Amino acid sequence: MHPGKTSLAFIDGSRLITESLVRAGADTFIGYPITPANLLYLYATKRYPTMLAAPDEITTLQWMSGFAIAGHVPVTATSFPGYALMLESINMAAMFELPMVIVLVQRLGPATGTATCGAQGDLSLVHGTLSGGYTLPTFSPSNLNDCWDISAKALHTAIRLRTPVVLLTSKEMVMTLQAFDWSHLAEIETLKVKTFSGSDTYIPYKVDESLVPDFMPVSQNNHAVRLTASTHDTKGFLQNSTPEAIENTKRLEAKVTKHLQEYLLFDLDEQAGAQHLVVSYGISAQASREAVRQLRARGEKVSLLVAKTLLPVSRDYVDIANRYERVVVVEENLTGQLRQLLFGAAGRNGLSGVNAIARMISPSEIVDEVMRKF
């Protein structure tokens, strides 16, 4: 913002990923305040063009698709319960293809239960979010800098292919405070939703090599708008099983998947002669790197991959993973849930992990892991 001065403040990290999706083009904040999303709720109210507080989570997405069906680009940000509750209503924002960004804020825990206490427990959640196995973009920030770069890139991608977003994140990353020097952060553009401009019949689903239809709001009165959450043809007269609505209904999943290297984050630090690699996300991406730097230390060789966009999975994870001997996956949670979508249910030979619950993993687990005979 500054280049070449310093400006140290004590921040958390909603303020920078509320800050971000604002500048980014977020207009409206809708919330119901839940545990440990209180922040995001509080600075919204400070922040936002349009807050509204909602009775509840459901209410809130429907909310939500209402603005976004006007023009707005609605946020709302949860935790486990809350999102749960949203289910039903993200399914039908996405077949909508309505832009937004819910922010999941995973909790350490325990809280009021052990249901609380998942830590980087939802990513399987989100991962089945929506029925038939179709996909939600998905962001984890890692540090304070990704609260700020990635809550933009969540914000643009929820605008451009016209979907619903998640941004995941965690407790530790959005309430504790931390010494942080903003100077060098980047400009965020700010995006509008692309709107309908031709002068011919509007038609609310056609598309081009993009795969994403062009956008009406219902807010203007030169085009019928019709939005569907059923399956539905071009036009957007429902349509159970003919075959443009079939069509219509697996462009969701490909309009996710064509773009994905659009906005697939990711960071690599490889090691020359590393045998072992330590694959992390979110907040354990911070014991990962303290780790790895103190194997290097002791002359170890092992490279880092820290994941960024969690959802579509990429291959490029699974192809950088298949150059080593030895893979160490670094996250919060019982089974291995990155683990598992990386890898599936047989795995691989070489592969193991490091979790836990209730609880933050430390370095030195991560070390004693990568140090073990296999």
Given for the second form:
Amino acid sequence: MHPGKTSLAFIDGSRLITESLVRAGADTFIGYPITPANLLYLYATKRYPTMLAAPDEITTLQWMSGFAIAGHVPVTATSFPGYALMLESINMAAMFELPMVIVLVQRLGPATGTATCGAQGDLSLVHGTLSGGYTLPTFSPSNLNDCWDISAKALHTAIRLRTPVVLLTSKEMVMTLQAFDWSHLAEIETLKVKTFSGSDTYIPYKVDESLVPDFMPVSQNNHAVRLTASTHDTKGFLQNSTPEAIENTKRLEAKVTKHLQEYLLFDLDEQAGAQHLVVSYGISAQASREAVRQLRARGEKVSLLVAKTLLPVSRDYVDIANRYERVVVVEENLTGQLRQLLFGAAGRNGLSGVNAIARMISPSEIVDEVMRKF
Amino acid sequence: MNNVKFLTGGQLPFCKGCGHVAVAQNTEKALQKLDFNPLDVVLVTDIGCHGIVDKNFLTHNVHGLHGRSSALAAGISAGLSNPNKKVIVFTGDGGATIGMQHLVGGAHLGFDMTVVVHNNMLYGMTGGQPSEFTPCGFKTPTLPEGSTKSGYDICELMLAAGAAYVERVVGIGDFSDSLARAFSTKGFSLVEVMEICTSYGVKSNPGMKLPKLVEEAGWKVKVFTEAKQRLFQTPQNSNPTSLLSEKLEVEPKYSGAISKPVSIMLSGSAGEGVQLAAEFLARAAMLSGLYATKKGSYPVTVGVGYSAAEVIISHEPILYTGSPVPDILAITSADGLGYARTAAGRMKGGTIYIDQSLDIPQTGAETVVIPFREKVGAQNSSLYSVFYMVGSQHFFPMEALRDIFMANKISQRVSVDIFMQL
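Switch over from the form predicted on its own to the form predicted together with the partner chain, please.
And the full complex, kicking off with our chain again.
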């Protein structure tokens, strides 16, 4: 029997992600169907107050932006081909400073690749989504519990920072059914976008120390709203490259990094005396947890870092890693995208990766790499 | 009619003689005629010369991407869902070309908005290249010999797509009544305003007069349709219920009899119940107090090709849900054999249950040949393989599987007895 629990639910991650996002404050889902994000679309038809089927992914992001401008908090779910189409519109939404969550369910690429095969191949793409080196806060759930907690955090971050946020996951996380004890799931606070309450003139991109401007929907008739995707000043007027406008654009990155500690989430399971650190995220985190369990059962000392907030890249991850002689980064892509984000092309001594495509990485591969003489 | 200003009164940011000025001024006049106030209006602009006029409007203003203004405005309109708000799009012939799908879709779905197409028949902001709206014979700086093809007739396209109101006007003088008719239409309306670019169109086509050009291009200046009733209604799920239903819980009733985690692969054909059988297996394990996971594998095709599922059952919570080397493998079709051959080859022990119609794959596992398909038919063969392996392997009582089966509607059309007889 399950210790201390008589009933388990048999569920997939899509169900928890959807329920969590709605409870956290999302009220609209707009999507174009794509494998392997299908379940998120299906659940959306039942759970969101408003669900719209868009004719393509560019339209999806434009409609989402329109809904956000009208005062809603929209969500979509897609995979690489759809995300690629959304790219320019995500840039627009970031410049408008609109809250929304894009659930990116990774599948095997490049191009249409294999729709029904999971992957972790899009972190570099998400990292480079915004032209000019700006960052979309990006989260990745590492198990079903995270599908609940991290999804809510993603939505809350989108609302608090007024920015598109990416929830980076993959096929097996959102489709595999698992026996799950949901009795301990945390309550989720429903957030609303902070609106301007002053009596003076509303300046759409004026900020206080939070660096996040107050929002006003175009549904109201008291203050003129001016949103501009092109470089603009604090009033929302298109500018070429005036100092004020450039400062406003730079603020997009500053607001995301300034608040990072408020949404930086990771699991750090350190073992005293360990010189090996396994680093992972998303679907490979569970294999990493199992590998660490097996290694410890054999008497090996090993620590584990599971990153849940992937972007902006946290210096904390590098600092933690630098406490170890050996660092093994586990991710389901060809070249080690998180590894490169953390350590760059130069890498560091004692750094290696466990990588695979077209299949899940198994715990035994991780065990072998940790035990390998380096 | 009111006198409320919609324009700031400053100089409009266009070349001398540009038709965009007339569009802005007639828009203000039309809105005044309809007694709107500025903040009743959301003006969504696009990339192109016409788009920079938004700084002169006192309305709500949203300045988006090239060609996407109609989709953005559709989202705003649907998000507002307020008949007292007027959503207006300013786009050019270039933007209309890029965003043609958004225009067709907007007209088709009937979003409550008006699109004003500033058609000056070329790309004015980037040097006067021809657009898809450039008429035959029209010259531009990059096409000095003149276009050899006709331009889009956006009005006919919108008519076909189902727009509620469509009109083409020549953008000279007072056409505010036309705009007012469009603005007051409920649903999707579009007005195409014919213009000629003073910087590139006039210079490349000296002496050409706009009305004559429009006539020779075959573009009719008229109302194409009006007063159609097709209005998009934003769907509202008034009673969304939690996805975390207690029905998803499985309360243990029996006891599992495994000594270590067991990894099971079912491999068969799409449409033969493989995923359902795997789910039954996992649920029956949970009914027996075990943890279980179920991962599906299949090609992108629906209804053809292989279908496989991996089930893990364990007394302990399962972290890694993959199972590259199964302990137990059931193969019920030729498609399934093709997919599972690699896994079978990796097995150094365990058991493979395989349909008698298939050849035995190379494997280190014990193989058991069963007439799954012959006995219960192809459609139930995978389900039968699950009953058979539970009966043979004794992971948990057969009653657990029977209970799960009986709770499913499949039990209404297939007797459980055929599966219980080993």
